[in-house]
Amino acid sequence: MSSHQVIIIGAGIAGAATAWSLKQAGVDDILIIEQEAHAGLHSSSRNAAILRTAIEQPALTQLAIESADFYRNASSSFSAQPLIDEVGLFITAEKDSSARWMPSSPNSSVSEIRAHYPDFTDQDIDVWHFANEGTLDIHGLLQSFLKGQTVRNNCKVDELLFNNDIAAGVRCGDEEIYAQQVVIANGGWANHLCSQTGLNQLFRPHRRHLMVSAPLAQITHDLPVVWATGSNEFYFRPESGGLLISACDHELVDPHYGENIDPNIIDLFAKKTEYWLPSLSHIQPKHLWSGLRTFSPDNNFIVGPDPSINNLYWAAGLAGHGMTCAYAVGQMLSAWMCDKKCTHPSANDLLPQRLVDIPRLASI
């Protein structure tokens, strides 16, 4: 039996950023418990590494902007290498669509995208350009947050431990590990713990496939990212001499099987590539994988104290924006845990309390 100030369940980006923020606030005795052999094996390392701060939920846009500023100006003691490659990001939306969540009026055009990617469609769509965004070093970021942290790998949390209505630790197999505070930050795997808390199994893990094509003569590493939103959502960027592409599929899955490849996904890739990059519809994947994105019912993050269990906290449901928003999420949760309050303007929008009346989801 051991005891700690804080136990964090999950060594992905949410748990890592929370641990780093707590350490910056003076909390030294932190144990991160990770069920896998290495940190960040799932959502945190199986994404497209795109930095995009324009997000449909205004509360999340604020977190993304703050986090991007931190990554952009990170000290050499945090990361020896730059974390952002500012190749630029184009976001498109259908004319007269519901893209009112975009931060301003369109400031670019299809012709500007075609100057970089001549194969891009010539449809009449709205285009925004974000010159100082692009790609994020996801592995470098995760390791920077985990630097100096104590991570116990190959250790699955089976249940939470309580002292009356106060979180007191976790049970892993036959071992009980105690703590003054507990953080649930294990993404799509959090549902098995929800029945012990006030959240009532709210998380919805979804699978999304990505592929990297074989090298293409016209593709260079410094080309911008393009993200087409709307009914034919699709994004692409340079990778390894070819294109990294996602058809933006969105399938509810059991997290234990969410990284299995759907054999029909190639047809969807071909269909959407033909729509956005017509002359490249023939390209085949050199590498193909899928990753999880875990959502709450209202698609906002769940960050803050549990509504019914004292000393239990949440950093979950980051819905594919975990890397982009991780710094701000960690800062917010650290404030809740250390100061028992958080003055961030997005704090109330992300509180778990808002979801306590949502009915329990059926088993996936």
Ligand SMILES: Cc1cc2nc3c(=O)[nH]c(=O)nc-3n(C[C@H](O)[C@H](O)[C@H](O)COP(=O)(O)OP(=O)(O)OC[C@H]3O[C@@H](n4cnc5c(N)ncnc54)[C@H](O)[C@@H]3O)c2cc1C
Given for the second form:
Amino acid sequence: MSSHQVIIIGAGIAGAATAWSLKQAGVDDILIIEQEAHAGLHSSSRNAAILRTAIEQPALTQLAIESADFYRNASSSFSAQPLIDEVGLFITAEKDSSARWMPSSPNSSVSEIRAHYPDFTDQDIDVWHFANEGTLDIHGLLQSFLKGQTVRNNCKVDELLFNNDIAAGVRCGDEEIYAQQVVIANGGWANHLCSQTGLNQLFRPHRRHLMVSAPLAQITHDLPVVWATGSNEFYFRPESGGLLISACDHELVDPHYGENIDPNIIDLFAKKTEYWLPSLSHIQPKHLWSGLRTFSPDNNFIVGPDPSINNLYWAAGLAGHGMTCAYAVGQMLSAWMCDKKCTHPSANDLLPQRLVDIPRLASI
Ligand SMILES: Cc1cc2nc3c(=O)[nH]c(=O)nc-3n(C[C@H](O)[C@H](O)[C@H](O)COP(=O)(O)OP(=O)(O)OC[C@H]3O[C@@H](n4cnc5c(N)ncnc54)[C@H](O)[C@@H]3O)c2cc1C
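What I would like now is the form predicted in complex with the ligand, since the data block earlier showed the form predicted alone; can you produce it?
Time for the whole complex; same chain goes first.
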């Protein structure tokens, strides 16, 4: 039996960023427990690595902007290499449609995208350009957050331990590990521990696929990211001499199937590529994979104290923006845990308490 100041369940970006922020705040006895042999094996290394701050939920936009500032100005002691490659990001939306949530008026055009990607459609759509955004070094970021932390790998948390209604630790197989505070940061598996907490199995893990094509003559590594929002959502960016593409599929799955490839996905890639990059509709995946994006009922993250169990905290439901927003998530949760309050303007929008009256979802 061992005992710690803090146990964090899950060594993905949510757990890693929380551990880093706690350490900055002076907490030095932290144990991160990870079921896999390595940290970040799931969503945190299976994503598109895009840094994008314009997000539909204003509370998350705020987190993204703060995190991007941190990554951009990170000291060399945090990361020896730059964490952001500011190749630029274009976001598009159908005219007069959906994109009322965008933080500003359109400031670019399809012809600017076509100057980089001549194969891009020449439809009449709204276009925004974010010159200082682009791609994130996701592996560098995870390792920077984890530097100096204790991660216990190959150790699955089976249940939480309590002392009356106070979280007291976790049970992993036959072993009990105690702690003064426990953080649930277990990504797509967040529902598994819900039944012991004040939340009611409300997480929705969704599978999304990504593909990388074989190298293409016209693609160079400094080309921008393009994200087409709306009913035909699609994004792409340069990767390994070819294009990394998402057809933005969004399927509710049991987390165990989040990394299983759907054979029908190839047709969706072809259909959407034909729509957005018509002359590239023939491209085939050289690499193809999928991962989980896990949503709360209102699509805002769940960050803060559990509504009914003392000393239990959540950093979960990071959906499709967890890499971009991780720094701010860690800072917020560290404030809740160390100061028992968080003055961040988005804090209330992300509190688990907001979701207590939501009924349990039908099982997947
Ligand atoms: C296809 C795709 C594209 C994406 N693109 C982007 C993007 O471009 N930009 C962006 O910002 N975000 C993107 N995301 C979202 C981002 O990847 C996630 O928000 C983020 O990785 C979630 O991190 P996490 O730590 O919550 O989850 P994970 O990385 O899944 O970490 C959870 C960890 O908990 C462990 N765990 C689970 N249960 C237990 C247990 N009982 N005991 C011990 N350990 C346990 C798991 O093994 C895992 O390591 C994308 C996601 C996907 C799938």
